[in-house]
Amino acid sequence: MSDLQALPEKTVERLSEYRRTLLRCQKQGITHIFSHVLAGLHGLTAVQVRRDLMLIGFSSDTKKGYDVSVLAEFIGEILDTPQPMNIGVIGMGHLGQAITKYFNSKGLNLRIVAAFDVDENKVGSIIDDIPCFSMDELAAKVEELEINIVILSCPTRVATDVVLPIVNAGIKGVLNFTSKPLNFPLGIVVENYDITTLLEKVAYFVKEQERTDI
């Protein structure tokens, strides 16, 4: 298998979704699954599923379908790092706390190990088993705790203010949950996740669907 960076972005997203479905199947005692069934669970075509798995070099006995445990493990070898990757959360308001509580319950090879905030009432405390540090300690804690990725859940109005500290701290990846798209230098992987835009997108298609149903 070639380097993961050679995979299309959407393929990586779908592989992550496939694995979560496969792990749920395992818990239900399902041992094999056909490509068209896996596709149907994700609103895709069987051709798309087979193409994604072909890209990572996975093949299977089509008479029985994919072996659920084997495929889940194979995808894990593609997506997961050899060692757990540490994550920091910048902004421990309601959104930051919800993300932390949800994420650390998933048992992934990624783990949130620290939070950062400017609120004196939060700095120095433990929130959902995660220590919260001052933003002034970002660079030092990133080095000490070997943090590679930060989740940005601070207020949108201050989002641009944390770009330079993130760059200076040597962070390699940013998941931005603020509603302001942020630009970082080359070499830093950035995913801007705008909840408002996504909800408006869903609302638009709901509206269009209702109009066609009339």
Second form
Protein chains: 2
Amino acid sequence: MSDLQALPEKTVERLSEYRRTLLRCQKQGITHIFSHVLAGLHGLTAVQVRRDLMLIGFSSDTKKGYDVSVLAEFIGEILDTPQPMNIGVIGMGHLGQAITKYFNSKGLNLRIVAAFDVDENKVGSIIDDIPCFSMDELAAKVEELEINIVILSCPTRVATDVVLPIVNAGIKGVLNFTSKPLNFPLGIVVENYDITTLLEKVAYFVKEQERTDI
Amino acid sequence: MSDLQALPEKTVERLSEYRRTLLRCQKQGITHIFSHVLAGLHGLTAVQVRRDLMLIGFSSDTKKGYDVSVLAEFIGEILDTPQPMNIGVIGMGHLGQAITKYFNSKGLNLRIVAAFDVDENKVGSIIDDIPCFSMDELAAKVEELEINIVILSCPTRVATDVVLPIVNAGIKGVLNFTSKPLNFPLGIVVENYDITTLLEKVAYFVKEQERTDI
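Switching forms now, from the form predicted on its own to the form predicted in complex with another copy of the chain, please provide the structure.
Complete assembly follows, chain above in first position.
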């Protein structure tokens, strides 16, 4: 696979979604699925689905559709690392706990192994089966627990304060849930993921819909 | 504004982000900002920022940069409805509560006014200042409280069960946080927003980064 270029961001997102749908199909005993069915479940065109799968070099038996298990596994080889990737959560408030609970309940290749917080009541305790450490322990625990990625679920007002500790700890990827877009040095993958943006986007298109309905 | 076409999705997302940055600048007493500075804060090119603002018909004094207050207000007129938009949360578990707490603490034009759940311990109580109703009350409360948008934070396994009640209640927009992409009839705006996808995406690009570094 090492001759492949990195895939487009949106293709990676869709592959992740296809796989979850395929795994659900598998559970329901569905063995094959046509590209237009898979497309329909995601609100996409069949051409889009076929193009995404072409990009990862997957071709299917068109008579019966895609083999669900084979395709799920094929996507897994593209997306997953050979070893599960370890994740740390910075900020174990409501959002951090919601995310941790959510991931703990899934059999993903990504696993949350540690939380970090400044709250003395949380540091040293186990929350949702995850040990909670102080921010001072970040670098040491990142090394010890082989953490590659952190989820940033701390309050927005302290978001910039954690950038340097994250960089110094050798973190490779950041999923930022605060309202502040953060810049990290080249080589660190950042996904800024603000809930407000999405909600304002839905609100805007609802408004547009109402305007054009008149 | 009624002669304007609906803006591209990504432009709407960026406008929402620009505004939040502008409001932060305002708080810090910054009155003007150059396009390349605003761009840099979002990891974008100045050309991209200028193109987005051109789309909404905003032109600036290039000598001093954009007027922060004027631009923030201008974007508000594009994104916001004249009245605050009322939002309901379906599923008042950890994620629902985290989202509600998050929004309650911000002075947004979007406000969460009600929660809906099947848990008898929650129905009839006030959680984070928000009244929690049973799912049977959805249609009545949507009408009474003039709710336009719902946030779906229920468990994924029941996600499809709430589609019909949402449609019947006359909801116009859905922000779906479950792992299941949902299809709604034309005319209902849906944003599927799965945390797993984002995290798998970060993990993929971290893996890619490591591969190309070798």
